[in-house]
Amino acid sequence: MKIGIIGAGGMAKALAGKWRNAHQVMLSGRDLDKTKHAADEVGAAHGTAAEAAAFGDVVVLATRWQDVFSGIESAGGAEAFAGKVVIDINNPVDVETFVTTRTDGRSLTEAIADALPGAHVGKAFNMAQVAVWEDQDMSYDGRQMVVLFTADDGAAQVISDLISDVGAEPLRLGSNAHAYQLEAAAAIVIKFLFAGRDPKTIFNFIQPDVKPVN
């Protein structure tokens, strides 16, 4: 599978580093020299946002949350994402109040889906810091990390598979109507990270019927 990533920061590099063994991955950014350097570090291709969107069967939105819609426009607008699976990994969280900036009760993911009516949209990878996605083990307190995600039906299986590919266990919360809950939960993690907790601090979903990793 081909994965285009809009962004070339820590999250983009961490996920690309996990996916590149099974997939073709392209990072993108405004500064092509910095983007090339980031891509070379993880063995990915590099290009502009438009090139990454054209390249990917899956497109990951890995900009700052404030830049998501400008990133979409740089990639070519809604038409550039038609027929593709789009993964929103962002958290619209105010880092002074540690609450979501979405005041209408709807998530950033839903707003992205509205802006990309021809795409299959979902939310994943938003509830942990970069260091977690760089971790080769992906087990915490003896259990495999569970990654909650939301998706429309056209994106669900692809996102589930990509979560498995990073070494975690996928668990679909539901449709993107539930993405607001993931963003609000991430705000809790972010608050503790800003308070100085270990970068690998996470919520994990403990399932008594699932045995710990040996």
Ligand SMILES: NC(=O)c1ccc[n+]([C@@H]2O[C@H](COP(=O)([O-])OP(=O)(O)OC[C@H]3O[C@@H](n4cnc5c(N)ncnc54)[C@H](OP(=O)(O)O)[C@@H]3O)[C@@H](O)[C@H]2O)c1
The other form holds:
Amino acid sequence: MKIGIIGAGGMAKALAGKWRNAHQVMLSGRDLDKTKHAADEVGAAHGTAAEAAAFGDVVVLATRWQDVFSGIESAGGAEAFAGKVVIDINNPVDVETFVTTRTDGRSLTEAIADALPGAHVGKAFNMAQVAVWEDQDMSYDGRQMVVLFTADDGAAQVISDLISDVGAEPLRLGSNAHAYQLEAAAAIVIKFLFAGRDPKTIFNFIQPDVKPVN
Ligand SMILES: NC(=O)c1ccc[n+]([C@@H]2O[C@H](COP(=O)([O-])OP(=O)(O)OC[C@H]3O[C@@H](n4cnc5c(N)ncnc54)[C@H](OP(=O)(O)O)[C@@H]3O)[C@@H](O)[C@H]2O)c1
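I would like to compare: after the form predicted on its own, may I see the structure of the form predicted in complex with this ligand?
Starting with the chain above, the whole complex follows.
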């Protein structure tokens, strides 16, 4: 499968590193020298956002959440995503208050789906910190990591397969109507991370002595 990634930061590199053996992957960014450097590190191709969107059967939105819609515009707008599976990995979370920045009760994922009516959209990979996605082995405390995701019916199988391909176990919560809950749960995970918790203990609560922070 061909996977275009809008973004060439930590998450883009970590996921590309996982997928590059089984798939063709292209990273993209606004600064092409920086993008090439990132892509070379993980053995992926590089290009502009428009090139990555054109390249991918699957397009991963991996800018910061504030840049998601400018990234979509850089890629060529809705037409560039028509017929493709789009994976939203972004956490619209205010890192001072640790609450979602979505104020209308609808998720970023649903807003992306509204903006890309010809695409098949889902949300995945948002619940663990980048250090986890960089791990070679997705098994923790003897258990395979479970990755929660939401998706419309056209995206569900592809996203499930790509989660398996990173070495984790996919678990679909349902349609993107549940993406708001995933984003809100990520706010809690991020609060623990900012409080100094080990990234590899939070996402599936395997460390028995993790306590809520005030
Ligand atoms: N970091 C984590 O632990 C983690 C975990 C789960 C989910 N997430 C989510 O994943 C997303 C990415 O996080 P990250 O840590 O990978 O961010 P990051 O390291 O800051 O990378 C963001 C990338 O987006 C690119 N970019 C920004 N605007 C763009 C545009 N208009 N067109 C093309 N590329 C653009 C940037 O490159 P240029 O500046 O060259 O354009 C940069 O390579 C965030 O929304 C975050 O909520 C992060």
